[in-house]
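Presented below, as structure tokens, is a lone chain in the form predicted on its own.
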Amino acid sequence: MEGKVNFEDLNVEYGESINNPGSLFLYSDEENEFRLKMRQWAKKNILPVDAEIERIGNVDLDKAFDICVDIYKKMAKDGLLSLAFPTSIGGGGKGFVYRVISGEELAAINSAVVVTYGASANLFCAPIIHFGTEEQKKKYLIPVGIKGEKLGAIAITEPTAGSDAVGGMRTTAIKKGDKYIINGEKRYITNGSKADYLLLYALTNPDAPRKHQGISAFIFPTDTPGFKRVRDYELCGRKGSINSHLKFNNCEVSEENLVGGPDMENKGISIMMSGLDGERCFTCSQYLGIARSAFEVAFKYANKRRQFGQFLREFEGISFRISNMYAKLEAGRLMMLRAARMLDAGLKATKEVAAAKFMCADYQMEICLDAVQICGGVGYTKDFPVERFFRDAKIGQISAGTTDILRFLCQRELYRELKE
């Protein structure tokens, strides 16, 4: 390609973030110290294998995923998994703000690593932290989120239950004696075929007048007879992450696996909605990390690449793109951080999380698209990481609630508050 300049020659790095005192001002000194620690750790432990995960993920998904799991275990060893876990089981007692800081710094380097970490240490563990019995917390949170010896996943989506997770749910868990018999299937489950445990939602009362009145949450060990890993999907982006189709055929689980104990039977909707708010807030950090690195590459490239005798940044069209990308990053950060702090304060934040999620997802996609455009021909090649960021970004508008359904949820909450 004529005029092509190698990535190394331009010395355009990512994962460091542009110096921005305004962003640092939003966090406490302790939070900023943790961010720096997390960033340095990610650059040391993930950046050297970042390209390898992407390359291997195209030909040997299991091998690429194993690298992500090794990083997950290293996080546990270095005490980075347990910060947001209860002090009673050896955690740091921190909350969502620390989770989103971790998510951003990991995502700024590699998407497969952050979703592997997120699905296990956050999406699986968070509902147990907030709703589980003390026995469940000790039995499952310690091996998954403290020691990193086991892997978790959250299982909601089904063939008929995507955005309509409640109304379309068909998986059942019918009680017989002290057991529940589970039948059904789940799709697009991150970590699904590799997880040791699933946070599984199923209908315990299929005849309930309203579906949400008959849903329960279970901790499901994947070595249970009747459980089948159907296949792992080949994804457009996030190479190295596992996304699975799972089936359950007369799987028996003990009543002790009902999240929250017997009193929470048919009350799983409260666990699900709380879990979804936490999940969506965490995914915002992934989008922010990816978009931040895409912006960083494009920003530095525009300051090094010359055309028509001047730097790209000196062209008005390019300079305006850079300004818009920066503004979107900072706007997304403000919305995400507000939602995270509300969740940490124990406040209902459904509309704030929904708004943050759909705006961060859209901003991420727009920033990554602009990054490819600014980098031009080389931006569309594997020589630059922006084409990968672009592929990794699209799922943000689909997973954990599409941007369309989240806009609906946001206005629904607004009108509910008006009525109340």
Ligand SMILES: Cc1cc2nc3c(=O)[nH]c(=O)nc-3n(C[C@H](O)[C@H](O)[C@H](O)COP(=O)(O)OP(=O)(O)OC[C@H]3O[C@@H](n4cnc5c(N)ncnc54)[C@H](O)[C@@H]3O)c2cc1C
Contents of the next structure:
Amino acid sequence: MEGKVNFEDLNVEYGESINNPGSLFLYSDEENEFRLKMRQWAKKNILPVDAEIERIGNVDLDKAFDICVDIYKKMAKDGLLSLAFPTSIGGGGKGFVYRVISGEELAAINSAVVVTYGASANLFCAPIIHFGTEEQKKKYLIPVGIKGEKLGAIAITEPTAGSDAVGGMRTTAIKKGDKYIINGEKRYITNGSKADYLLLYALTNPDAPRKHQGISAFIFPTDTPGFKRVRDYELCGRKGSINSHLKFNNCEVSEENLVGGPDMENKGISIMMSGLDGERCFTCSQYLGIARSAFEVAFKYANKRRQFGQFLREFEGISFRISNMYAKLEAGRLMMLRAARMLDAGLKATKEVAAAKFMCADYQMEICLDAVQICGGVGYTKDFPVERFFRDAKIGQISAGTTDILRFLCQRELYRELKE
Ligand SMILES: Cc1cc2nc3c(=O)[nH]c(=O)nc-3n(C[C@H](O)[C@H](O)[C@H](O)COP(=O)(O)OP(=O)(O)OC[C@H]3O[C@@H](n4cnc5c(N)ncnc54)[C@H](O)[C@@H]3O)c2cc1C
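Other form of same protein, the form predicted together with the ligand, not the form predicted on its own:
What follows is the entire complex, opening with the chain shown before.
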């Protein structure tokens, strides 16, 4: 029947069609090889369970999450979790560029998988890699980030502390002998109720003249008495990802769990800030991966679907959309890659990361919206995956710093540079 196009007719390979010389040119041969390996790995290990994660993520979140954790363990077995960890602790010694390549390839297939991995192997582990004591590195990085036997999460956000994560923080960790007593709550924590450990930020000096001078980072074992899951949220997208509201009621943790040891008490803000640039750069890769897949579906659909006796792509309005989607993808890639290369070179990249994150997040949303529009009615049904990409995309403009906050951050850095 002329014009009727099923999803199977599109031959979507998630990313193959934009494997163009222009993009390949941006990466070294070794990086391109790694991308191909990562893509094959994701297709082999995630694609077969992708639809299942999405389907049961709506009805049995725990079960869907278990599939994500199984993939996490497979990543560990194949040396992919610790790719960017230092070789001194058994990692691959690669940097942010490798991290963003793997993030893009995983997200191009499934968002829940990439955030489960990212929250644990990146967000939980990175602060310990950079600031942890030797003992903390051995004790936590190996089971979480190398062997994948344990799961981590990062816990900053609270009911009163969202964008104003520092100013609104209420969770306290008060020193008593050789312990800290933790009270408070955290919400929207990815992996939260399932994690074995949280990288938890709390006020060790609630009376500090400036709030940021009284914050510390802890490794919090979730089997600590007094720790409670309030609930796991039902999300708009990212089906299969666990995001939790958590409570801490007189939870005792050893002083040995203070990240970086006694000298780092009240200095948690530097840990939080250094971790955020890396986290935000990694999130860009998730946005690109999702947008890339949405683009690919719409691109191929417009080449097959006929109306008014011609292919959709032959209508000027559609052809302009396709070009804009492609340009946004590649512009986002350039910004992300520049930020990742700066981080790998040990340069301060707060401004570049912020700009890359808000642009990639906005581009992602726009591309996914356009993909639904190009696919028309079928784009809004579950016969095609674009409605899901569009739901998965929205969180990019909210988590790890909203696009508004990142715009604020970017101009603040610009004006700081002007003063200098
Ligand atoms: C699915 C999901 C996963 C998450 N994972 C984690 C996690 O693993 N760990 C963690 O700690 N947190 C996590 N978060 C929390 C996330 O980082 C926060 O939701 C985010 O920082 C925004 O905070 P808020 O939701 O309280 O919004 P608010 O801060 O209340 O903001 C509401 C709106 O006001 C705007 N706004 C606020 N302040 C300003 C300003 N100064 N100028 C202009 N506009 C402003 C915001 O941009 C936003 O549009 C997650 C959230 C979600 C939904």
